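For reference, the chain that follows is the form predicted alone, supplied as structure tokens.
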Amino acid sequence: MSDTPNNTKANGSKRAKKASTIRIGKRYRANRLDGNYDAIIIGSGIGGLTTAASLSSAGKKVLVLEQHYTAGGFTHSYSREGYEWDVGVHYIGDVGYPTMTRKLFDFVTDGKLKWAAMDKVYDRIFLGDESFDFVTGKKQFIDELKQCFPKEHSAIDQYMKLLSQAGAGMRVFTLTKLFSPFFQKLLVPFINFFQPKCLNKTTYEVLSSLTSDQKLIAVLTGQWGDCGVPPKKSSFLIHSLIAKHYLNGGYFPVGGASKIPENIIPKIQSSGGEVFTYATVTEILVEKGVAVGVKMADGTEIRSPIIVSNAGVFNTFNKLVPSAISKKFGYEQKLKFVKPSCTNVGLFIGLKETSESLQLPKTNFWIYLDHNHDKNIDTFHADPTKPLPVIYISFPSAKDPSFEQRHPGRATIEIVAPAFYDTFTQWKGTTWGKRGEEYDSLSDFFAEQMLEALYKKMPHLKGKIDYYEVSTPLSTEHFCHYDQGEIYGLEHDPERFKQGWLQPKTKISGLWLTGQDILSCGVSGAMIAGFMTAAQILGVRKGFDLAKKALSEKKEPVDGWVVSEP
């Protein structure tokens, strides 16, 4: 959610202070707790909700505790002045047909979540004045690339082969998460046999071994914002996951991102569980080396034999688990090998016309200064007054076929750009919405750059904007309790994927982890991790039964997989 709700409208008049919110979940009160719970989950992001829904499917009574006013984590939405925005979901791949991702979505929502396909061109990459399209369908994707780079056919073919090999390697990597770090080391020969050697090199290192064409490398890495790590620092593993994830197109949840938690919560409640909001956990209770419950901000202690943290490893082991316990089990040291991911500034725009009349596309725009991704972001980090190295533009009201019905005569645009937390640290500890004129001026400085990029690509939108708000890393810190304002959990560099301790089961008996820190960033990665955590908690036999129940759907596409095709 944004952090500058009372600045100025795009037309210069003062913005109204009236705000409405999309609240999902039940407000916490100690007297609303209902007896004993089989499991307690801290955090209601997609990882936590998936773990809860999966355990509930196995008959467990699960309590989910969310500190925010609404459930969903980065899948929540908010509204103001008659507009609605999705804070973290801009598009999702692999849901247009029965993949594992789609089956898991159907499993945790009982098939109630619907999807709409984006345009055939789901991402458009701008390098300066040139543009390159990512087209739906593997063959079409390849054909488009080869048309743009006629001298690089061999490199493109090799790249596509590496994506397939990396996909197979990722499946092996995912399975290793079910084993302890000790057994993971024993499995190294097996893992190395199935994983390509390039998997955990940097993305740039791998691509530069295929081609010397820097423009082609820049285009292939044009989605690096989806993990927040530029090509010379990111692991090729995460690059390949993202690229492969979208080869068959991008999709958007019908009704907006909030439909994801809204449709998962009934499954949790069906076994007697509940999702509470305004429910801040201040400590994980550990007795004799065993996690036995949680302590709430109001002092209430809630006991359970299973505690699952979806709060991220830094929050879990630096804040929630007593420091002496974290140190005893080695987590204080382990955290030195990982670091928080990037953060961002965002612009949430409202327009008093329909998406159709405004000619808003269902295509995402990735706008770069040129092909020097790493150089440009390093320059920007050294001096935040330099041009933004990348600006991402999404048109959610155009992607959602139900938007016009829910918000007649209105449209929305969301713009995201990278930021660094240290740019905003002088305002750390200030009150949300009241950080002062200097903070608002800095926010508007970034907003003006993002608006300029929008108008350059779509000049007909000038004068059409009715309302906008700006978010910064401090907004993320305030609403999601991430100290560095990080949006992707841990940074996805090669070192991160070497950490065997990043798995569901912790060394502290009774304490489990879930969410994007376990596997990879993004809604799908966090959801798969959430399912893995539930399966491991249930044990081999019940976990296998859960997997069979969730994934044994028809293997061929069926009518109604998506509401609309591009």
Ligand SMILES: Cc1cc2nc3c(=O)[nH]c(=O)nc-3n(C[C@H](O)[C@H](O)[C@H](O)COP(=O)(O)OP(=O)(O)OC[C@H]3O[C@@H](n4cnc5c(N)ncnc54)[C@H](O)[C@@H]3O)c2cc1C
Given for the second form:
Amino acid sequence: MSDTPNNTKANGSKRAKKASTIRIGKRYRANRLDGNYDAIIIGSGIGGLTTAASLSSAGKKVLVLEQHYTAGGFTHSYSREGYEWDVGVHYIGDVGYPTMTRKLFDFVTDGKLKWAAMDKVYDRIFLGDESFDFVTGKKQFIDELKQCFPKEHSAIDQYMKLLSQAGAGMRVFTLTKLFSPFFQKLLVPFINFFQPKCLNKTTYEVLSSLTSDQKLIAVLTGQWGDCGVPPKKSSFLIHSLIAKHYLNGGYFPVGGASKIPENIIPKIQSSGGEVFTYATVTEILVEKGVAVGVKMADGTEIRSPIIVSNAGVFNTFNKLVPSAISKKFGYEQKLKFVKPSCTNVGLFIGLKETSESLQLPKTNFWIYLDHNHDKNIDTFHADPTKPLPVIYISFPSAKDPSFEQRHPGRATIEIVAPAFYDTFTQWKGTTWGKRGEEYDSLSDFFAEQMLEALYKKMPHLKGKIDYYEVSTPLSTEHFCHYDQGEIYGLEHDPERFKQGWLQPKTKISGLWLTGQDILSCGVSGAMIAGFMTAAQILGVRKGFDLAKKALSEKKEPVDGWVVSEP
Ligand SMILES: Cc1cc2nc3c(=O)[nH]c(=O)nc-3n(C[C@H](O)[C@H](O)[C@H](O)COP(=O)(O)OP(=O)(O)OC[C@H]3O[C@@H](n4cnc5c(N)ncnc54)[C@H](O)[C@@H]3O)c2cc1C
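Starting from the form predicted alone, produce the coordinates for the form predicted together with the ligand.
What follows is the entire complex, opening with the chain shown before.
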């Protein structure tokens, strides 16, 4: 999802005129390159920026090349008509106290990024006319669930136990990424010892072994949109990762998502590096089996001994690495075992009143037709004119304590719903903002459903919307270079988590991977991957020093901290 005035309206119809004023990073020009770089990173998502900042912290001069007009990948924000929206950050967990995630954020931003706690109810799951709250804190979360499902106490306890085991299993899974696929195989007995057997079954398989209560299963999987895979297809590993991630509450970056790249870039610059935007890489140069540099869209070749791709594995091995090389090193074959994640439509809304006066909550809404998550998405896929199977609503201006000061008298709402790329393929290759009436009316069709869902929950907002615009999978394709408009990189199904080759080091000497495809989607998943890539590039001793430096920092908890560890 990204900024897409393909269908912009204000109380009826008004086209967006002004471009976004949020531009993080420096515009690329070949004559702005500054001598030799120790490493080149393709893409400025949180994964790429984390690798860059971590290498910079070890004294490396790093060049980050981003094709978009602003840095940050899915952590970028954009503004239009006096409003500001975030595209891929609605809430982040595990940052209210000194966890690894929080320490890494502090490390890469030198402690400059601040966090605001959301409401103690961070997610509200609506199943038809009923609603269920996800309450901050493990104990509070359990108590609330048990109150709603009095006959399911034992299933809920077992579920929580599995989440804890999955946490330990995930740490082992992460560590194995540092070993070659060959050694990963040798480590299987060790991995099996620490990982619960259910970890890579489907979420539904695991949950239905704990309970037959379909409503409870639907509530527990009420955040499935956070990875984009419904319970019968998702790996329990990603389910537990997400559920656990938010148990101690949801947090929002003060100043909006763009504060993430904005506060990381100075660290990269402090070692002589730079983050360039409008900098499209068209090829990774490989000579005698070794990656030696990149070729830019303007034909410039930039050389470096370390090339890191944050562009996702499909882009990397299908587009950037010459196809003969991808084939030779087996990547063409390996890509057959993974598929692109889901895609979405989005609605970015502006209102000319404050969040407070509009009573916008700091709670996310997940609105489902009923408890049949898988069936509803399948029905929708077969016929996109059927009702949207889930509509997610976030109220960023309410979550960000600095919003009112930055945009006085205004408020914003962001709505996300699933979509399928094939619904939009006929417009592939058309120009952003000029895709024609049929496309606009399809966008309108989805916008109307999303607005209707909003008004149903908050009827007092009727007539208050000043401006909105729609994004489609083509927007994601255009702004973040994901070919199928995928929003979470690779699909998070059980097969994906069996792929040992999804790791920082590639078989092509000098070429490394980073970002969400290595570990998991999510800002922290991509960030941890980014850190691992840097640590592995630096080698055992320097990598260990880096980890010591980054993870030893202790930070004060922010308001809303909940003591109980999941
Ligand atoms: C709608 C939506 C909502 C989300 N909500 C949340 C949330 O609430 N919480 C959460 O934790 N996560 C959320 N996520 C997921 C999270 O944003 C992503 O998983 C994460 O940011 C991905 O980071 P990344 O480093 O892997 O890469 P990306 O952010 O995907 O960045 C990759 C970058 O590479 C660039 N690139 C690609 N090809 C080239 C090229 N050839 N040359 C130069 N540059 C190139 C792209 O332009 C892009 O900027 C959401 C995502 C979406 C889309």
